[in-house]
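We begin with a single chain expressed as structure tokens, specifically the form predicted alone.
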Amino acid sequence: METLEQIKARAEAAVPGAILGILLNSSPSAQHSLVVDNEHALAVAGFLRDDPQLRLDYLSNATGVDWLDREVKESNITRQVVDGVERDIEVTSVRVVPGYLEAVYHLYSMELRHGPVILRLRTGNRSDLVQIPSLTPLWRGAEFQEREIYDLYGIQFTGHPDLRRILMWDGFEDHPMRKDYVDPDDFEYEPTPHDEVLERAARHYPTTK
């Protein structure tokens, strides 16, 4: 299979105005991975699929991550008098990098035997540009598992045929796999409560005296 810029720059040169990034893994398994922006990442998802080199026509899986706002420090030199001395100064500042929510997708080729090409969509942020497209259209093993992201990390994915919750109940508020998820206090639902969760259900028992 060709290597991961190869693919790149043929994506790019078969979807004009397309931006792709790749995303490198200093893991051992070492699988990079290619980021798309939304606009094209429909076009560019079908071109991987179709592309008679490529073929990736079978996703194996799609998950969700959660990246929180992190701050950034950054250091300048600049020139300043002091004592009467013109001396060069390390100045620090802090950066906030907004956070975002990620879909990745694991493509293969059945067809050719080759793969993966990890595929990743981001959202603009965490809270209301959370919606990407959904990849459903090209490869339909895609919707169970964006309808479990989309449950449990809040993305919107926009073109799903149905999308609603599949593991948490109607009704369920927020998404459990978020970083910043806190658990609600009120276990009563839990049918066994145990060691932790038995102590903090202990909370909503009715006394008797």
Contents of the next structure:
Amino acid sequence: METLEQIKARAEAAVPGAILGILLNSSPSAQHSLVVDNEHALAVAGFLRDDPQLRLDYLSNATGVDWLDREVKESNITRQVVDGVERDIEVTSVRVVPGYLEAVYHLYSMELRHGPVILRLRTGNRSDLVQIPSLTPLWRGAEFQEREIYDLYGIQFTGHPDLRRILMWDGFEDHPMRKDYVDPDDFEYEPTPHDEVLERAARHYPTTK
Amino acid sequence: MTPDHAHQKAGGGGEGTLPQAWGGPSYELRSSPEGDGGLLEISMGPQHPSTHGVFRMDVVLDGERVVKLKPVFGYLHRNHEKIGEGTTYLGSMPYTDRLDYFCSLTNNWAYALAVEKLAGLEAPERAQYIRVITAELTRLQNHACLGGFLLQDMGASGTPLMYAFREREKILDLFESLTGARMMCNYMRFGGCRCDLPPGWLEQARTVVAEFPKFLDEFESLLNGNEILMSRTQGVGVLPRDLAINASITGPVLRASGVNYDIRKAEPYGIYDRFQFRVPLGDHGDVYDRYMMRVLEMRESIKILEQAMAAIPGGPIMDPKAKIRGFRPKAGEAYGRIEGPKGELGFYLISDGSPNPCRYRVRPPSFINLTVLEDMCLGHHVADVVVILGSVDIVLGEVDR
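Can you now output the form predicted together with its partner chain? The one shown was the form predicted alone.
Now the complete complex, all chains and molecules, led by this one.
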């Protein structure tokens, strides 16, 4: 199979305007991945599927990843005059790198028996800009997996034919695979005559006593 | 509505230029039928005995024919992946047994393989042979039971299933003497196996494998040409080749549709490139072909087992680089996959250098193989739904995770 750089160059030539990045993986597996912008993701994925040299006809695995906001500490050394003496002063500042949700697709070719090419699509943030295009119109195999990502991570796949919860029940509100998810403490509690449980139930249902 | 129109609706418009590899189903059928003139909506499961666990299908019937089918699951959901993120790498190993509880050893192998890719470990020669032997024994007992369950679903109460369970019992005895547990084996480790073969185990295993073809002959002569089996399965639940590829179907279900893709051949992991075996392929993609795939794969597994048991060398069973305590792979990610008895079982791990994985993902074959359940069932009778579901071979511990 071609190297990821070659795939990237050809995809950028085939899909005008597409911005692709290569994310290097430093582990011994050396499975590097392609980061695709959301606007051209469907066209780039279509190119990967239909290009005669790649023929990535098989979407093996689709999954979500949650990246929380990160704090990056930066220290700069500046020269300042303090009490009439010139000194090097170290100024540390904390910069917050905004978090995002990510959908990762592992593509293989059943016809040419190569792979994987790993595609990554990223949302704008973790709260309101969580739409990314669905790849289900290209690979039907993404249907249930994208539903699972929506269910557990809260990524909205635009263009998905049937985006509903799949593992959690329909009335459930949160997305349990997110890193900052906190378990509610009232899951199907049957108040039993234990003080602790009764207290907890009272906290949750203050109106009923 | 033609399938092309259905696609455009499904694709949310888009450019409308991307070709569709499969012809159906029309998504229109999935929206609820308002003026349901004579349509009956029933819920099959979750306590239905034919659903192989707590699995439910919302079925819309026109008389006896299925016009819509939506699988509903999650009854056994315990968020395996979240639990995997909250424990150490090794801590998840016993828990992988509970995914597909019929095939704990192949689950162990898939997880060990992914971690080995992530951490740069390699199991020594003897451990590789032990892995192949245990995995192929797992495949034998899984496929034998599938045959039994499938016949049970068709109404052949007991007999074929008990024949299969009799053979399975012999293999489980082997697992028990090797790992201490019949089903929850928790045997493999990153960079090897937990313990060496006990004395006399190989001879015992050779006897079991040597006797297995007799069971297969008996099973096949009982069933392959059976008129009821043939009329219930031939031409039922046909899965077209293109749809199978496009919908990421793997394992015997994919090969029954005639796609020559077995990870043991396509991307040999472990030492599978050393063995001579063939990949059986079907040409109709119906339930009968899926049944035959399992029978033929058992014969191939026996070939692999014979070769592996003849060639197994002595030596260590753990990679000396492997650390049990304080195991922290460097930051990075890895996707490892094996050909499990039910299809491609993959584990995707992201490490951030801490003792716990930052992301722990299971690619469950039986979950993804259910994608096409509706396509296979449309137009068939309710009784066929049961048989089609049986031929997909699902285990709810893995579907729901």
